[in-house]
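One chain comes next, on its own, written out as structure tokens in the form predicted on its own.
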Amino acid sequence: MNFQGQHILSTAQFDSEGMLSLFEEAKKMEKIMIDGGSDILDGKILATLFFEPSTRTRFSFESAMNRLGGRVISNADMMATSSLKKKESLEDTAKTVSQMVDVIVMRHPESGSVDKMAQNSDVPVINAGDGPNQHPTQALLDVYTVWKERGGLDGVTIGMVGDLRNGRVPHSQCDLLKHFNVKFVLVSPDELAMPSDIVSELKHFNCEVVESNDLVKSLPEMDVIGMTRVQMERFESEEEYKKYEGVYVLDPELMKKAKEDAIILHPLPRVDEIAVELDSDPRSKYFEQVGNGVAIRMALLKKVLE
């Protein structure tokens, strides 16, 4: 699968072959990280345009570009400090910024906004999250973490726990994992269940899907415990959000019911859904995910720009 010069907008662009090729490239990138960097992308410039807050995604893309010898220009608050404040259109922003750089990474609260940027850009655009729609690179690093920790993906039971209606990360994870022989255990309040079209798509790909609202009963079955926060910013009111706050909390007592070789994932930031006492549990991999994210984004930048 050739991504040279291509926009990376959706997990739908990846099949199993493309993912495994990217994962092998990411393993090489991990060695570059240990060795102190490379000049593979010397002379290339990345623009990170963020219309929503971010810590891990923005920093890891910028770290990835720097480690490969490229340079970064960045705006972490596009809504307040760019010409959008002067009513410039997103289309004109794309046409302008793409004259200065070799690749754009963008996050925006509206679904489809990154696609609009790509349609008007002269350089590749990578989606760093567009509202509740897609977050392809986060899903890629999550699946990469499972692939590394489990020695593969086929035969793995994937648990997804929390706000599955609004979480763009579990949506994107499903789009990637459907290409493998995995079982899904989806745990959420009924009102925050995985959208039915995504469940139907998983079944179309012959994936077994179990839906539940009982984490205690479901936990012993999971090889991967994928926790997600309740997406406060996706609710219309704080009152509605409060109904689901703290609905599932993974703590040391509950983890006694989990498999000894299970792994805990979380895209972060966490709120209250994983007790800090679990940070020292060897099954907790959510901070290692961050390092894996740098490697995956290095691999993706290399494939797009080299």
Contents of the next structure:
Amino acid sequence: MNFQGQHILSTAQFDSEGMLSLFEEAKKMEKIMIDGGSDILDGKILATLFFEPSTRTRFSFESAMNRLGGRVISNADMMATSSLKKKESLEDTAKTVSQMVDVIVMRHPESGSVDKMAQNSDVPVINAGDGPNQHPTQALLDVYTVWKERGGLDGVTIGMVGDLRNGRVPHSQCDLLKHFNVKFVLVSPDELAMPSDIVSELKHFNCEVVESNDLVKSLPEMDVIGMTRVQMERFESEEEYKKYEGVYVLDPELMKKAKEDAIILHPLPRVDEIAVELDSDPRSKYFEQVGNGVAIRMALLKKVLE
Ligand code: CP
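Same protein, the form predicted together with ligand CP this time rather than the form predicted on its own?
After this comes the whole thing, all chains and molecules, with the earlier chain placed first.
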């Protein structure tokens, strides 16, 4: 699977072979991080264009580019401070920015917006999250974390807990994990269930899927406890969101029911889904997950730009 010069817009671009080759590259990148960096992307420039808030994804891409010897120009608030404010179109923004850099990373609240950017860009565009649609690099780093922690993916029971209707991360994770022999345990309130087309796709790939709204009952069988937050920004009103606030909270008492060797993941940011007391539980891997994100993005930038 060759990603050189390619846009990275969707998890649909990755099969098991492509993922495993990226994961092997990411392992090499972890060594580069320990050794103090590399100059393999010397002379290359990345633009990060963010139309939605971010801590991890933007810093992670910028850290990755810097660690490989490249440079970064960045706008963390495109909606307010770019010429889009003067009614320039997204298409013209793409044509303009792509004259100045070698690769673009973009986050936007609308599904399909990053594809639109890519269609008008002369350089590769990487999707850093487009509305409720996709967040491919987050899903890649999540699956990489499971692969590293469990020594592989086949035979693993993956729990996904929270707002599975609106969460772009669980959608993207399903699209990657369907290529492996994994079982899915999907836990959400009925109204926030995983979209039925995604569940059908998992079954089409012969994955076993169990849907539930009871975390207490479902927890003991999970090897991976994938917590997610209720996606406040995707609700029509605060009142609607409040109905689901605190619906699932993982705490030390509940974790007594989990496997001794289960791992807890979360794409972060967390609101209240994981009690802070669990941060010192050796099963909690969500901050290591962030570090794995830098390695995955280094690997991806190398593959796209080399
Ligand atoms: N996981 C994630 O996308 O975090 P940020 O919103 O902080 O980038």
